[in-house]
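Next comes just one chain, in structure tokens: the form predicted alone.
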Amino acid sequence: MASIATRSVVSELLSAKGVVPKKRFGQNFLVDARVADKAATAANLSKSDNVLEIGPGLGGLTEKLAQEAGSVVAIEIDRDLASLLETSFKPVENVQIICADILKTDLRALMEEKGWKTCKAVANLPYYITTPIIMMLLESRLPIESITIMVQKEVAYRLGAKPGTKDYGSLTVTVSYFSDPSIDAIVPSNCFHPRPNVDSAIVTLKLRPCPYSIDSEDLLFQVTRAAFGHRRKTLANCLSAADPTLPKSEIEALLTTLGLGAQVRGEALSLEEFVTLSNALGKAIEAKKAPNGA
């Protein structure tokens, strides 16, 4: 039987089912096989590992996790995608396809009806949504081993930049802050349909707890978007931008005295000195709130 990701397949499903690709949901849908080998590959399945996938579309990804993992929780919010994924996918036992926005589903609740203790997550990302569903999945602090999926190059390039390069930025201090990322395969624009007008590639982030401590996670996130708000103005004038309570030659100072110098832009600290100088600017700012002599 020949693959679902396959262009002949794909080009049957969408015919018998009068189903057109949305706009509205981003729908790209995969037509080689070998991307979703790349793909099963890079999340390292085994009969032990329970999946969750997020957007299956026609299903050519769902049907490689099945073959390789023990159970696959498939979540597509198109309901005219998520009826022919009953269909193709009902005499699959370790299949259950959920029509749900992943970004509304309680996915706790969801690990604990089906008894997993943790899983690993698998997705196809339309593009518009990429960020909001990492986010979503590394803030969740659910027990979720690690996340492979398929995005955007240039999104690609940015989850695993480093300090100093143009690519780096907040989500990448973000994403380096749970996870250690890695770049698994580059998959051409034609492996899909319709076709996109960019490249993706694999990537799969191996979740970890982050290895340096940290006072304040809230502060320490206020402090990257801040850094990365205006690229081209220094660190202290993006902070003290963002929150006056510090004065910017009280920053400079900080800066400097952390050996960061008063001149640094955001784009040249690593995730270490963000929480570095995250732990040193709210004690600071606790410092300013205290009573005087306290």
Ligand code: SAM
The other form holds:
Amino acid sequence: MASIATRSVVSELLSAKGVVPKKRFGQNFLVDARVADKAATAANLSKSDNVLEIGPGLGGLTEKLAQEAGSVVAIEIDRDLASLLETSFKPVENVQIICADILKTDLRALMEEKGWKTCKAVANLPYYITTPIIMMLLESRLPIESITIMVQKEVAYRLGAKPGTKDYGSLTVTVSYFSDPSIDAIVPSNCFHPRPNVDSAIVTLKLRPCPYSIDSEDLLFQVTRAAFGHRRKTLANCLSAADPTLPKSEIEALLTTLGLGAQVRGEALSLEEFVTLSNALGKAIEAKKAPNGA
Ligand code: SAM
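Could the form predicted in complex with the named molecule be shown next, to go alongside the form predicted alone?
Entire complex below, previous chain first.
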């Protein structure tokens, strides 16, 4: 039987069920089964793996995941597609379809209910909520081993960017805090129907504890958000504008002491440097708040 992720099966399914791809849900269906194979290979699946799939659509990727993994839970927001999937995956024992918004789903409860100790997230993500989904998965503290996603090529470059490049930003720092990212493949836009305007890429984020010792995660993320808030301003300017507790001159002195230079810009700092900086800022703020500046 032909794979679902082919042009002919996708058009057959759409016309037989009278389904029109919905732009508001970011529906661009995979029509090249080799891309589903690549995603499954990037996720390094085996029969002992549990997979959380986000946005199964017509099931092109789901089919491959079901073949490679032990069990798959696929969460689809679109009722029309979810009922279509229920029918087509009914005979497939290791697949469960849930009709829900991934951003409103209690994934911890879901994992508990399934008895999953760990899982891998795999998805061809809807473009309109790519970043919120990545952030939700990273910040969830769930035992997720890896996240393998198809995203717009530009987003893929941002996820794995190096300091000092135009793609480097607060998303990059957050991703590198939680994981090691790698770009596994570039996927041309003609592998999807309807064809999007831009190419995509398969990216894998391998989750791990942050390799640096951090005093306050909240402060680290406040600092990185502020650092990239105004890319034309110096880091000292951005930080003093975001929180007036420390005046700009004191932040500049701190940056100099840390060997970063008073005029440094946020985009020049690695994750390790952001951690060092936020630890030092935390201590300076505490000292300022303490009675008699002690
Ligand atoms: N996985 C399918 C494929 O590769 O052909 C479809 C991918 S399509 C880019 C994104 C899918 O995510 C669509 O099926 C869409 O309806 C679904 N989706 C959009 N927003 C969602 C949300 N908040 N929660 C769950 N699914 C969502």
